[in-house]
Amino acid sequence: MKILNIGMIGFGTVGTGVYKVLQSFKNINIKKIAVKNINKKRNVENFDEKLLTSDAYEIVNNPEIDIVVEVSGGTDPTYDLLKTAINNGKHIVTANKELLAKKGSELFKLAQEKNVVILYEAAVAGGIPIIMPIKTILCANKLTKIAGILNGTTNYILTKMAEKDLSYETALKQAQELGYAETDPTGDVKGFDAAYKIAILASISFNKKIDINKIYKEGITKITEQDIKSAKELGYRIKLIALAQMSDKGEVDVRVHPMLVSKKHLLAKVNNATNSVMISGYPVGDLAFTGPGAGSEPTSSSVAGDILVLASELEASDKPIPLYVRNQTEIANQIDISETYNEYYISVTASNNPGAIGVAGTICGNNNINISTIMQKGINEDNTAEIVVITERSKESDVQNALKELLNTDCIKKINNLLRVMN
């Protein structure tokens, strides 16, 4: 039996988890672990300290280590250390969406020049295998549409302001409070977690570059409890969705935003930290993955994975099998948002004055919009009321257009919110 020398990049929760894992596995040797304390206490049972460097070049550059692991994140120093793992023949197994999504494209076509691979699993969805499978068993289909929820901490947010009626900043707090939020929760609040995920998801699905400086984000900052007391009123449920589509003349759609997702749709049924990604394509139809999108034990079981299906190749040949090769040349032809036609949910405090929702329909009609639906809620003391409108398909310019000119009426104080509706 062949043993494989494993030098890992980081040990932190994923990183730990990784390690307890592999331990039962008798071709696996964890040769050197680099961190950035080498003093700090590990949380890991009979763990020799002498495997601990606060050097990752001695792991990268070491000739006897087959397989390098990242599990560290970010992109500097991890680009140059992974690109130089690369260049010493060290394969690639990697959680790192962030670093994919900015760079993935140059460490792939290194990585096809050095005869060696990177394997990701990890990287888009926790425990939940999609890249494999769209990379395999899929490989036969013409992938059209990928529609997810693809991080946990915004779709725990969600699920409590819709069941608890919590306010956006209550639920941000417990959701810290219990982990699944950073202190610091931009990554995950404003859409740019979720958007390096699509991004590696429709390059591998389209087989093109997708550049994540082109894709639209929004997150979820600016939901109100009266957004999602609407949305229910209206059959529907609030979710972060990420969203890659490509059309019939091979344009790519790619984006992050909210939706207001029909109560019957599956997606909408997705709550808490769980993930899911719904997959269209010919000839096999749709397709739905759900499970646990981050934690230790998910993201640790797809990186061991990655790690022991190398070990099996690597132990009948030493050139890796060309299903896990990633060689993509074309660029994606990326559309902007503004060219995007969607369902639109448009909320607006207006006058309480006769005519107000006649003005809105006329300007509505004036930018080809029409409306499919419209709630008004009740009087303020101010002699305002928000008023709900659902509009049938339209153009997202269009759409713009007449949200800039109801602001400048008399009877429109103020656009409380716009997000679009999941068809």
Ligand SMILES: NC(=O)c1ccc[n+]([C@@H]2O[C@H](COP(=O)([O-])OP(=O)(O)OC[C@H]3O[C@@H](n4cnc5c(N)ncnc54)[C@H](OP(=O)(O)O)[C@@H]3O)[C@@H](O)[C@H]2O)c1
The other form holds:
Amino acid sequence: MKILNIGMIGFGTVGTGVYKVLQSFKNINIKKIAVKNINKKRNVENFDEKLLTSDAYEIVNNPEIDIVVEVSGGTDPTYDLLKTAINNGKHIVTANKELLAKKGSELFKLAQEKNVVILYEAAVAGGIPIIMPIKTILCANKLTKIAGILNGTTNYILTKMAEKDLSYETALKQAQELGYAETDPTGDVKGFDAAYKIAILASISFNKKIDINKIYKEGITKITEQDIKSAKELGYRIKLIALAQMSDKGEVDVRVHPMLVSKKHLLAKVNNATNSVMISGYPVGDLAFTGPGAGSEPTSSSVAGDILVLASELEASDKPIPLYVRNQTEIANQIDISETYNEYYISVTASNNPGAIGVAGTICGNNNINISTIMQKGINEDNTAEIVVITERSKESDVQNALKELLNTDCIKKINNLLRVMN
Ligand SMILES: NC(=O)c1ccc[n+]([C@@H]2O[C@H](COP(=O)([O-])OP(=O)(O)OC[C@H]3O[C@@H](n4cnc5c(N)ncnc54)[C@H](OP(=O)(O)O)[C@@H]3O)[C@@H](O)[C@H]2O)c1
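Switching conditions: you have the form predicted on its own, so give me the form predicted together with this ligand.
Below: every chain and molecule of the assembly, starting with the one above.
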């Protein structure tokens, strides 16, 4: 039996989980673990503190280490650490979506030159196996669409807003108290985390480089109790959806934003911190993968799985099978959100006079937008009313023009929200 030496960078939520799981595998020897604060008390049974170092370069430069497991996060110093490890001929297992979304192509290119692999099952949707299935058993397919709930924190907040009629602020506070949201929740609630994950999924599904800066991102901070209520009345749930699709012409549309999802749709039934990824392609058709998208144990399942796959490959040969290697050379032709077609939910506040609905209808018509549902909700004390419109499939740029025109009328006082719809 070949014994593989592992060097871990990071011993937090994910790192301690991975350490515990790997204790049952005799072919894996954890040689060293780098942490930031070497004096911090580690709450791990029978743990030998001598394994710890505060210098991660001790790991990436150690000639005895075969695999570097990076579970620390961020891009600095992680990017330089992993480059050093790869240059020293080490295979990499990482859970770091931010690093891969921002610097993946440079790292994959270097890894290919140095004949090593980078595995990252845990970087997208925690415990759900999604990267390996796309790279291996689905490789005969032309994948055209991925739609997913890839952020547990925002899904938890939106679920509680809908179930308990909470405001965004109260639901966020509860999520923080229960440990589902960080003290600074920006990365989750503004859509950055989901954007990193959909960038990774799109790049391997379409085999093209995705520019993270060209991904349209809109978080959940503007979702109101009124939106949640109107969505429910219309037969929808509001979810933060990460979407990637490739047209027949090869145009790639990647974005993250909240959507009204029909309550009949599978993604509308994914609640709390659960994640779900739906993939469409030929010849397979539509697939759905659902499960825990974060947490120490589910995430360590994916990290440890990558390590053990690599270990069994390296037992047979020094070169793991080429299917695991993805080095995208072609740059995706990413289109701007203004070029996309969607159905829309538009909520406006209008003065309560008989002409308001007619004005809204005329402006939509003039901008090639067909309305499928229009509803006026109660009358406010200041003699205004909320009008909610659901449109048929329309072009985003036309909808944005219509909103500007609506605001220039005397009867439309405010655009409350614009959300896209998934049926
Ligand atoms: N948590 C999840 O559920 C989850 C799920 C999927 C993916 N991930 C990804 O997994 C990674 C780790 O997440 P986590 O939740 O485990 O984070 P965490 O609990 O904050 O742990 C981070 C660990 O990295 C160590 N560290 C930080 N900077 C370091 C440096 N410069 N050198 C050496 N060690 C350093 C910290 O040391 P100290 O212990 O001394 O502070 C800590 O042990 C991130 O990329 C995250 O996005 C997390």
